[in-house]
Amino acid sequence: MLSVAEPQSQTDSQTVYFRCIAGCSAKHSIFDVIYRCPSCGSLLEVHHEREPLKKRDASQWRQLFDSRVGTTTWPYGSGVWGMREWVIPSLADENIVSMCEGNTNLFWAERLGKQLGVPDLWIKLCGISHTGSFKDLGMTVLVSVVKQMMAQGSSVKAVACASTGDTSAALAAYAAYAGIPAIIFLPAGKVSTAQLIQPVANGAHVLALDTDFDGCMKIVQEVTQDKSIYLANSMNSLRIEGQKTVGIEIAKQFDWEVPDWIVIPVGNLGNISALHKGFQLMMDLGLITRMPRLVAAQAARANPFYESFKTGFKEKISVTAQNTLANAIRIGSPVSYEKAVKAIAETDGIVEQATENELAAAAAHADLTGMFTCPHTGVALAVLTKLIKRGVIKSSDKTVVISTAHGLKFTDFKVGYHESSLEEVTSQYANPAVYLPANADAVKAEIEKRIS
């Protein structure tokens, strides 16, 4: 039976609040139904006042967080809620909706790293989570806050999101666990079967719309103007609070040392914004002394952030996202653009792109060393390969690639690759099954041909 933690101080709600990323002075309660600054329309962020957190020094924070890994004391066994004081400390225990997310493996990709020329290569396997993607980290926070809002008499009756697949799976699962209705807007025909069935199985109200993700996003923003339906996309900065723990976990798993590079596939840009936010908090509290360089990896057929980077971020560029194997990042007008620009600027970061052939080859190459990568991780690995070849990432650099989802969500991609049926892809690593008669001589002949 789980033991329960001590109640959190109610004064925490006065030191953690929404504020405008553009610098407007107003503060807003994290329990208000609000997504943008009322004054200027910019996105909000959850801000933690630093002085109360400095009552513990860096060594005390490290010791506290290290001590909670694997605990059965609720809710600290979660990788997110094990850092509760840095997330949403004022939530009541009974309103935290957690399925032990986080604490995912930081996998030493020794063989792949040696082949690429960076032996100190690590893959953060965020797909080893309840619904199979890093989106669980943000959704545990958002749904927990909604549950507390409803317990306090809020008008919120349901949660809603637009999704390319993984967000909908996470929202549907956590909402089902909490007993909150979920409404899902998906672009019809543009998500994998595995991604589609997850919210269906969890009882969400799934609406497949004849548009792309950006079209779904416009509609969900219109629908959630009704304050009884709460917006769960990453423009809601509660999601970022959970997702920022990825960066903190990485530092913790390296004994509170910082890697030289972190490469992450990006679409709506909430994930790289969250990564930066986690590292900035550790910097401010003295747990680390430098930032990693962040690399945003985009599919070339859905590359607005890359196009903006090429101009020095003079303006936000939007594109009409084209069909891509990396369908979860098929986004042409990313919502968290301003936050992501800050993340790249403050970490001397880079934005790079990968073609369909490059991402498929990188994923297949990684699989041959024991992984099972999703196409989005393939984008990150392809970008990593480019930066190594250009000499930007050096052989001595400690490098982390964020694997955002589990490869089992994208078996159609895997089958298509090994059957050499993917458009614009040359399947150089194809390894299709061989069909033989039930004859020992035929089997022996095939084995000899293959391993001689």
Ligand SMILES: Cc1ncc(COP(=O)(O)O)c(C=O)c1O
Contents of the next structure:
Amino acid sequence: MLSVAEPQSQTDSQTVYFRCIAGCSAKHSIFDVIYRCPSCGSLLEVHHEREPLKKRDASQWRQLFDSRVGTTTWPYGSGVWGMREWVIPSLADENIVSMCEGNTNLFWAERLGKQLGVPDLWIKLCGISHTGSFKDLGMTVLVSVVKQMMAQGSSVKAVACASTGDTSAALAAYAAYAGIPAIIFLPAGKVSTAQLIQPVANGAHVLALDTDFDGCMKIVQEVTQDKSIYLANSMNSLRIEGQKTVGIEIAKQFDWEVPDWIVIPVGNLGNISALHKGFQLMMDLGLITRMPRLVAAQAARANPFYESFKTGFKEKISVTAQNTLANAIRIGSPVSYEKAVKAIAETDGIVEQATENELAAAAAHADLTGMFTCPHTGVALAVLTKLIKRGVIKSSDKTVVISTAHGLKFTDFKVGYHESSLEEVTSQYANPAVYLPANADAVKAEIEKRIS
Ligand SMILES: Cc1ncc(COP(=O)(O)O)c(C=O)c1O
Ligand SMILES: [Zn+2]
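To test you: the structure above is the form predicted alone. What is the structure of the form predicted in complex with the named molecule?
Everything in the complex follows now, all chains and molecules, and the chain you saw is the first one.
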């Protein structure tokens, strides 16, 4: 077995750096406060030069990553830091801010898959994480880099993000864990109670603004022009480095086999970009030999990426996002558009949308097979259902749905569904509790009615 703890290379900073996604030649240190290319304004990405990584062959990488699952050797027990060499290798152990994120369940959804007509259906439960969503994967990386920057005397004093709820929960938790102040911009009244109370409880400065997410995003970009406040949204590509491990984890959990399809709910488009980046790295290093087809699932009431897809991505379309049950993907002008277009183009991917009624029904149906799905996962499942009906996803295809958040963060949605009080939704699977007198005969009569 390969050794678990290894010294970090002195040359990491020359082989892992920010570069412009549009191809400008400059390299920027990942410890610089920089979010866009200074020449052309495009987003940056963290680039890992491939040659140094090829010093290990594919089977050595597989063996190394497999060997770290479940270890107590710091920081490799985290699903993200178990792939440290592929994330940010130059971080000192003491600067890694981790709460053992990643390594989430990937389980066979046997009954649901059979009912939908894709028996080989798997759910990747990213919501089984410290703050209840996949956002922890990116935040452990970003906050760790900030901690190292601060330890090295950087002028950064605080971290900040705009959020539809889950990003702020993750940032607030990781920042509080590291002792770094966090400033959170939320669209007032547009996040769930659980999402709102998470950063409040973690002591973040929570600013609820009278606007939507896109409005909050503008403000946070303005505020972080001051380099002492570090931008933690996914336009900061450090987030993508952590989130890309989800794809690598899926391959690892399938013993390095690649599923045919991965369906993922999208908003700002960081997550699908990250998924693609992880698979691309595995391809380049020979750990896998084909890409999965990626499906981006949007809520019809906040569907700019779907609209752009319909034009063959001739142009980036922005919309004013409408109120949707899938509130965490209520985003009208996605920041990582270019990266996501590449992800769809290079995986022969698809973008599809789901209405409020479709997403609520898909979530409730899945719950009847033992899940407890968030509304965003409902969007993904509704889109999956459409693609099966259309014959695009075939019954023999191995399909993964990424469940991005824990359903327990969205109990308002669940209660509303089962009380049949959601707008635009017919609660066909409503299963309200029955209130009875404490009387054995009444109870027996009710059971008889239901079970026989
Ligand atoms: C639960 C949930 N699902 C999906 C997404 C979409 O991810 P992205 O914005 O990176 O497309 C988000 C975040 O926006 C989210 O919080
Ligand atoms: Zn550029």
